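One chain follows as C-alpha cells, the form predicted on its own.
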Amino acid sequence: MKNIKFYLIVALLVVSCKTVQETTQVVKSEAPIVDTREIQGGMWIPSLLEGVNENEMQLLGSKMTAEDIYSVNNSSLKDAIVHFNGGCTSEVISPNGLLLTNHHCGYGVIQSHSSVENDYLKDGFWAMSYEEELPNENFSVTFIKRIDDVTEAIFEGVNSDMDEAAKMKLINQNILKVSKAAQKEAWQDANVKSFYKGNQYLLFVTEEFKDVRLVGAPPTSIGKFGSDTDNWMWPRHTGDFSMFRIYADANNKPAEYSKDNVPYKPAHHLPISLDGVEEGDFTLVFGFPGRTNEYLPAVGIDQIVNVLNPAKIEVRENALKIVDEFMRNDNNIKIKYASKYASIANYWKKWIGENQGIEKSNAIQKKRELESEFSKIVAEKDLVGYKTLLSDFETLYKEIESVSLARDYWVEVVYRNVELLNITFSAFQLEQAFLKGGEEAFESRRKSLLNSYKGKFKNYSAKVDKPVFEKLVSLYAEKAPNEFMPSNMGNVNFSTLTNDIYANSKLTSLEGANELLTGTAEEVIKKLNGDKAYTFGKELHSIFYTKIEPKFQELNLQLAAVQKEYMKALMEVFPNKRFFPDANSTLRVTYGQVKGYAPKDGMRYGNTTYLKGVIEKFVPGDYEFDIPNKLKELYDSKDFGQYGDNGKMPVNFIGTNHTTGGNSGSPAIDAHGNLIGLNFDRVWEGTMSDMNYDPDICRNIMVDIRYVLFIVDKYAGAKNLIDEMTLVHPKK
C-alpha cells in the first residue's frame, strides 16, 4: 500500500503542473497532504539512491539528483565526505583540503598537543598559516572512491547444507579473494562489508591519507559548552567543531607525514550557505554511522533495556562520580582525564535516554505486534522455513543472557573503566603471545606494548584509579553472574585488596612497567606472575577467554544466523515495507527536515537556539557553563558580522535525520548541496533510534554553520580560514 500511495502522490504532483483551471476540473476535493514522517528515517547506501530514495528526498524538498550525491565518474558530494580516523565523520570545506569535524572528535588530538603551559583545551588553538598547523602521529582520514555489489561472489560455494561455522569460514575466504582481486590503484585499498545481517555484501575502494594536521579548535568552553549536563539534550548551545587539513604528496596522492607535503586538492569541497535554516527545510546528513540494531526481535530489545543497559549504567555512574571529583579539584588531572571522562560519560547518558525512549515509544510492544502479524502471514502462506524463527530467538536470548551480562561486566570494569586492570590485560596478552608463538611473537608484542604504555601512562593517575578499582571490582563481585566469577573474587575485603595492589604493584607507573618488561621472555613472565595486580587481573582475563568469550561467541553465532534469516524473512513477508541496512561504519545518507518537536505533553521545542541562550546559561567559573570574555563582549555589542540573523546569532538547530555514533562530524547539507550545519548529537528522548527510529521524537542536533564561521572569524580572527572557503547565498 505504501508504494501505491507513493505513486499516487507523484501523479498528483504531475497534475499540479497544469493550469489552475485544469487542476480544479480533475481534482474535485483538496489534494492529500504527504505525511513526510513515512519517508524519513533510515540510513541509505549512497550508491543505491536512484529511484525511490531520490524521489523521497525530492518530496522532502531536495533539488539534488542521486548522481549529485554519489557518482564514480563525476565529482559529487561523496568526494567531500571523509571517515575521520576510523570513528567520526568529517567533510572537506575548501579547495585546499580544509576539514571540518566535531570538537569532541578532535578532542584527543587537541589534548595530545596540550600541556599546563599551552592548554589548547582551555584556550583553543588557531593556525594562522600552513606552517603553524600541527601534525599528528598515527592518525588518518579515508575517502570512499567506489562502492560495488559483490554479493554473488561472496556467496560462491555457500549452500544450506553447511553449518554456520563452515558458511562463515567460506564467506570470509571469499571476502579475502574478492578484496585482493578488486580493481583499484596501487595507493588505494579495498574491503568488503556485509549488509542486511549478511544477506548482501558490498566492496568499498578507499583512499587513506595519513598526513592530517590540526588547524583550529575553539576553547572547550565553546566547543563543549554544557559539557555532560547538556550532553544528549535539547535546547543545546554548543560550538562542537574543530578543523584539520589533509596533506598529500606533490602528485596529490596519500603520503606519510613530510614537510614537503602540500595541502590536498579534493575532487569536491562543500560550498557553505550563509542563508540559515527554517522549519521544514530539507536536510541531508552524509557520514559513517557506527552501529544500529533496527531489526532486533522484541525479546532482544527487552534484554538490552532491562538487563544489560542497567548493569553498564551502574558501572559507569560509579566510575564517573569518582573521576569527576578529582577533575574538579586538580587541573592537571582534569587535562589528563578530560578525553577519557567524556568518552565514558557519553554512552552512560545515552543508555539512560535510550531506555527511557524505548519505554516512551512503547517499542517492545510494537515489535511484538509486528511479530504477531509476521507469524500470522507466515502461517497463512505456509512459509515453513520461517515458522520457528521467533521461538528460536526466545530460546537463544534466554540462553545467552547470563554470559552476555558477564561479558558486559568484564568489558565495563576490567577493560574500560579500571585502568590498572586494562594494563594487566595487555600484559596478559603478552604472556599469551609467548605461550602460543614463542620468543619471536613475544618480542614483537613487547615492542608494541612498551610503545602503547607510553601513551597510557601519560594520562594515568594511580591516585584516581585506586578508588575506581575498589568500587568497581567490588561491584563486579556482587553483581556479575556467579558461574563466571573467578575464585579470587570470593570472600574478599576489597579495601584491603586495593591497598595491597596499589602499594606493591609495579604496573601503576611507566617506570615500574618498563622494569617488569625488561629481560628475557622467561624472566618477564616470571616477574609478571609475581606482581599482585597482574596475578589478580590474570584470573579475570583467563575466565574471560576460557569461559565467557567462547560461550558468548558460540551463542552469538547462532543468534546471528537466526537474525540473518529473520532479516530475509521480514523483507519477503512485508514486501511493501521499507528496509534499510543497519549501520556498520560504512558511508550512508540519511535525509529529513528541520523540525521542532514535543517530547512531553504541554512541552514544545523550537528548531533553533541562539547565542542569547549561551549567555542565559553562563555561570562564571563553572567548568561546564563558563564562557570566554570575548564571546560575551561580541554578544553584548551584537558584533555578529555577516553570520547573524536579524540581530541574533544562531547556534544549533535540530532535524529529523536518523543518526547514530559515527555521524558525529557529519555535514548537514541543504537542498542544493551546500553545507548548513555540523551534526554532533541527538536529543535524549530519541537516543533509542539505534533500535527504534520514531519521527515524532527522534531529532539530531547540529551546529549551525554560521556559528562555526562566527567563531572562526569574529572570535578567533582566523580570516585566513574564511578566505579559503566558498560562501554562497542559495536562498537569495
Ligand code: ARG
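None of the values given here were measured: they were computed from a predicted structure. Rigid core: the largest C-alpha set superposing within 1.5 Å between the two forms. Numbering follows the first chain given and starts at 1. First, how it differs from the form predicted together with this ligand.
- When two forms of a protein are overlaid on their rigid core, residues whose CA moves 2 Å or more are considered shifted, and E317 is one of them between these two forms.
- Shown in the overlay between these two forms, fitted on the rigid core, is a CA shift at Y415 of 2 Å or greater.
- With the core superposed, D465 shows a C-alpha displacement of at least 2 Å between these two forms.
With the form predicted on its own done, generate the form predicted together with this ligand in the same format.
One chain, no partners, no other molecules: that is all that follows.
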C-alpha cells in the first residue's frame, strides 16, 4: 500500500496527464505501472481535497485544482451545486438561476401541477418565458456556503471516564452551542454533522431558497423511458431530467415566494460541454449522497446479505406479483398504483442486485481477510483498546439478528406493503396520542390523520390490498422470529381471517374511516377498538413498540459505539489506506472515468448508448417503452443539430464514480469543470457499492448532457433556455 502511494506520486511527476487520459486501466510510461483502479471509489469532503485527492484526480485526467472545486473566497464549482428539497441534487446551469435535476426528482412537483386537461407528466411541460414558470409550495433548495472542521469544539469536555450516554449528551450540547455561535449572515443557517462514525464533526453554513419554480420537463415517455424494467440496468436509454429556476429578492437573497422576486444570480454556473465523452475521460460527480455502509465488519454484511435482504426481497416480491397482475388487467388500478409500485420495486430490485454483487465480488471473504490482517497488527503492536472490537461485533450482531429481522418484517409487511395495516398504524398512533396527551393531542392528530387518509384512499383499492394482506400476513406468521410474534398470529386460518377483516372493517374506505373517526375522543377510541382490522393491527403495533423497537435501539447504540471505535482503529492500523466518511446527505465529490464493464464472462458493455437504442426498444402503446411521435420523427430525419456525434445522438453513458441514492440529479463534470452529464442511477451488478465499491463492476449511469439539450431544443423548441446557457467546446 505504501508503495502504491509512492508510485502514484512518481507517476504524477513523470507522466503527463495526457498519457493518463489516453490509456484506460493503466498508466503506461517510464514510471512504474499504476493501476488507476486503486484511486477510484470514495465520496470525499469538498473542503479537504487538497493534496491526496487533488493528486488522484489529476492522475485520472483532471486539470482542476482543489481550489477550483471548493473555495470560500473565490467562486468555485461548489457554488453551482444545490441540494434539491433535501433529497436529490441539482446544479445551476445559467447566470439566471436555471437548475437542472432528474425527472424522477422533479416528479412530485410535475405531478402536483398536472390535471386531466394539462397532464404534464404525460405530455411534458415547457415555460417559454419567466411568466410561465410555475411556483411551488413547501419546496426549497440549499447551497453550501462554507464547511468548517469543528471536531475539537464538539469533543470539548468529553473524556474517557464518561460512559457512552454521558458522552453523547455532552456532544449533543456542544453541537447546539457550536451551531449557535457559528459566524454567518442573518439569512444563512448553520448545522453540524458527524463524520467517520462520530470521529469528526463538520459545520455547514448554508443558504436556503424557497422560491423555486418549475421550468421544464419532458414527457414521462422520455424522462422515465424504460421505467421499472430498465431501472438499475445498463444499457439504458432514459432522458431522466427536469428544469427549475431559483428566484431571489431584489438583493439576490433568499425570500419567500413573491411575484416580485427575480431570477437568482449565482456565484457560479456550470458551462456545458458539447464535445461529449470517450472511454477513459475524467469525470467528477458533485452532490449529496444519502447513506452508505462501507466499514461494516464481515459479520454485518453477512447478516444483510443472507438474512435481512432475502426476507425483504421475498416480502416485496410477493406483494409486487399481486399488484402487477391487477395493474395489467385494470387501467384504473394501474394509474392508482403506478407510483407506489415503482417505489416498492425500486429497492426490491436494488437489493437483489446488491446481493448478487456482494457474492460475485467475494466481498465477505475480502472483509474477513482484512479483519485478520487487522487483528494481526493489533496483536503485534499490542493496541489494547482494539483487541476485542471484532469479537464485540460478533456478539452484538448475533444478538441483534432476530430483532433486526422482526423489525424488517414489521416495516415491510405492516408499514410498507399491506395498506390496511398501514392505515391501522396511523389510527394506533392517534390512540397513543390520546393516551399520552389527552384531548388536545387527540384533536391535532385527528386533523392530520383525516388529511393523510384523504391522500391514501385516493389511490387505494381494497380489492388489490386484500390478497396482499392474506399473502404477507401468512408470510409474517411463518417466517418472522417467534420471540417477537404477536399472539394473534398463531394457529390462524389466514384466508378466513382475511375475509372476515375485509368484509367487516370500516377502515377499507374513506367513508368508513371518516365514520370511525367522528365523535368525541372516547367514542372514537371505543369504535376503533371494535373494528376487526384495527384490533388485529393494534396487536402487531404494540409488539413493535414494546418489544422490537426498544431492544433494537438498545443494541444499535452499542453497535454504533463499537463501530465508532472500529472506524478509528482501521484508520490507525492502516494509515496508508484510503478512508472516506460514509455518506450522510452532505456535499461530496467522487471522481472516476468513463468506462464500460464486463458483467459476465464473455460479455462486454460499451460506455455509451444512442437514440438508435431507444428506437430498438420502442414498443408502440406500451407503458414503459412507448415514445412520442416527434422523437421518432427527429430520429428518422437525423435532426440532431449541434448535439449529435457523427450522425448519432448519444443518450446515456457510464463511469466509475462512486454514487448512491441522493446523487440523483448530480452533475457529471469534465476535467475542466464543464457539465457533461446528469447522474441518475447505477448498474445492477454494482449496487453493492453502498457496502463494497469495486472499480471493476460498479458504474454510475448519467444522461449525456447533449441529449438533454437536444430534447430541450429540438423536441420541445425551448430555445429560450438554450440561449441562457454557456455552451463550450473544450476539446476543440
